[in-house]
Amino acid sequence: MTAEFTKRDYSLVGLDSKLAEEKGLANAEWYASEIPRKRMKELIQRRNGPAIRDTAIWFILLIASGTAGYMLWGSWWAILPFMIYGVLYGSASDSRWHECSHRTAFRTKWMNDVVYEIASFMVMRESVPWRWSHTRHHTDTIIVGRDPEIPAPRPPDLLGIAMSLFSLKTGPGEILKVLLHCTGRLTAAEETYIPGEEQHKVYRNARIWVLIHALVIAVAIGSGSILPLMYIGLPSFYGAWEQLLCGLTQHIGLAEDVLDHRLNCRTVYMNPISRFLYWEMNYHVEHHMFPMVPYHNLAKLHEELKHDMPVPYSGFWEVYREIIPALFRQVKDPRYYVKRQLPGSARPAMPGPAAAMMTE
């Protein structure tokens, strides 16, 4: 680590939070690529059909793999269906949680909210705190001291990132928060973004979660088998690796404290299976720039904006060839970051009228 570097405070209640406000980085106006208003109105139209189809497939696959795991329980063959079940439970739930938190997956509000609550439970992210946390993430994306969802504060914790493959770092932290919320309290950071009128919902939901998990644990103890926990609880850990594989591509190693999503987000081309599991969040620059566009229209939005965007990554191999060396370099030099190159046809990086383009 270089002598000139002063470690930054990534908390939401520290010095860098105040500095972000003083520099005009908090609740700032972000750059937005130009797109005809008529076309944008077409792209932000929400429909129930695609999300109902994809959610039905998701649940059918969960039931099928879970049933196969039950039938094969006691043999080594059970590993394969539970691997599939775990990814569907502990990873695919992440993207469903995400899209339904924006209420863009379905046109019908209650459908978004039902799937959001189910997915929140699966991925172990409490629905109320994380809805407000994610709102802040979009308002102040990778702004130090403002964004509660910065994936790798500098210098990065490489061991912690590796442990997150099975949610061994983030999972216990979420469990501790649930237990804290059961007592009717929030963390200091949560108090900065969860409105007072929403806080009773946090405490209520946490107590419901604890009750459900307590019942599953009781059934496991009573039956003398961990099988019940293989369906509820453990898949949030053993099935978390795929969401990390996709999720790390979003922002890690990129610029902090910029007001242009082209510089702090990545778009990565992925295979059809990953895109289904990830619900098209691989188009992450486009999603952050225009978060009101439903997931099933992000590929179309990508085509509209390609001329103004950095070249997308061709797949996991290319993006991780950049991410892994960047993380190791940031351990030694936390000031380092990957500088995304804009094409010659792109408008220069500068704040723009983002808010006007993100409304229906």
Second form
Amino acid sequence: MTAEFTKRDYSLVGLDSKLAEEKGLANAEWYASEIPRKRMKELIQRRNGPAIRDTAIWFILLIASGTAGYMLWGSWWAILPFMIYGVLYGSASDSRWHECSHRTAFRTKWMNDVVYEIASFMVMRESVPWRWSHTRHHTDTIIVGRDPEIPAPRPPDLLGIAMSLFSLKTGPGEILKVLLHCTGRLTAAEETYIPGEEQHKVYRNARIWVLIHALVIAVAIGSGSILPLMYIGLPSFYGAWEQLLCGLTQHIGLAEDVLDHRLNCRTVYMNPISRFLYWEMNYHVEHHMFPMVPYHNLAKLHEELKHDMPVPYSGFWEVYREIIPALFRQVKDPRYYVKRQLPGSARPAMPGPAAAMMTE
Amino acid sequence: MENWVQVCQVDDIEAEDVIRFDHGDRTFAIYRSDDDQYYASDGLCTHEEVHLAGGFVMDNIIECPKHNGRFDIATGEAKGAPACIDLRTYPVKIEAGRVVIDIS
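Let's compare: the form predicted on its own is above, so bring in the form predicted in complex with its partner chain.
What follows is the whole complex; the chain from before opens it.
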């Protein structure tokens, strides 16, 4: 690798956006593993039961930890229940937001939509912009200049990633966007993926959010205590670390500009608690390849497809042993990425039209 | 002016399923509901032009395989973001065990 690296433009309105279109990477055909249609038809079936059960457990745990925090407020013992409350509020909401944005968690549409709005508020992602952002993420996964959800543009901002443990990098930006939307405007990037007929919903929801937060802040000031903010607002920050721990495993350090999710997503085996909090998004290759399959069937889908997939990571330890060195190496050499190896039983990779340009 | 074209045998589509039908330079999605009603619509999702025949029918709703955009198979009505524009639908009839659609 002797050629000089030219920093890429990860914005959706810059040079790399045009290049992605010219290279045929935008809205392209992606690789999909073969699976009998009859089996897929079984796997995509929606059920309300699992998501109602998991949502009930989620809210019961939120109420229980929140109550314990209230009872113990004023002592150091309050830290423990608020740590639990924070993770349930600021991290578990991430996966609920995600699954309900696909409307696959529940069979009943309104249940998906109600939980989606609540989870969006908790995780501090505006429901309308992020639905469209995530739609683009699925169209053009980790395509530079097209995907608004690339987690670590190269060279990676290590300080920014560390700050994201408490949502200190993305959180303030989201607050500014909410305030911008209150004025009836979108960012230039948002203009590229939010259709005109949806934009009024962005402005309406942003104003509702500001009213809710203003009310909570007023109560906190009136009562002379930050306790109200410990329940609404602050947990989006102090409880965000667990979603980052899980979320970073999805794509970081892997190839950009490929048309095969086996090369730019990871499937990681996780413990039952993380799988509950993360709603099975650890099966991330499978989710991206077949987003119609609800979270509660992703483990079954994984069994059907694993002969055609890279070997899954055995857990957090194995995946972070790969991610952390890869990030440090990308700081010095932004062209570096982790090449996923396909097993002999797999069909060949479909790296896409830019693959030749990416090859070391 | 009506323009009826034969698509397939009725049993070529399973109950609660969809197939793709190409005619000239046009592409259609042909549906069979779980109570054996047949419907036809444009074949591409109005969101990002993905073939709907790659999706699945559930409760008389076709779901796009790419972004989960949903449409009523009988009316073509878009059922919410990211599907915001209705699908065009076409009349269907069964003649001598064959599915026939009017693509005019």
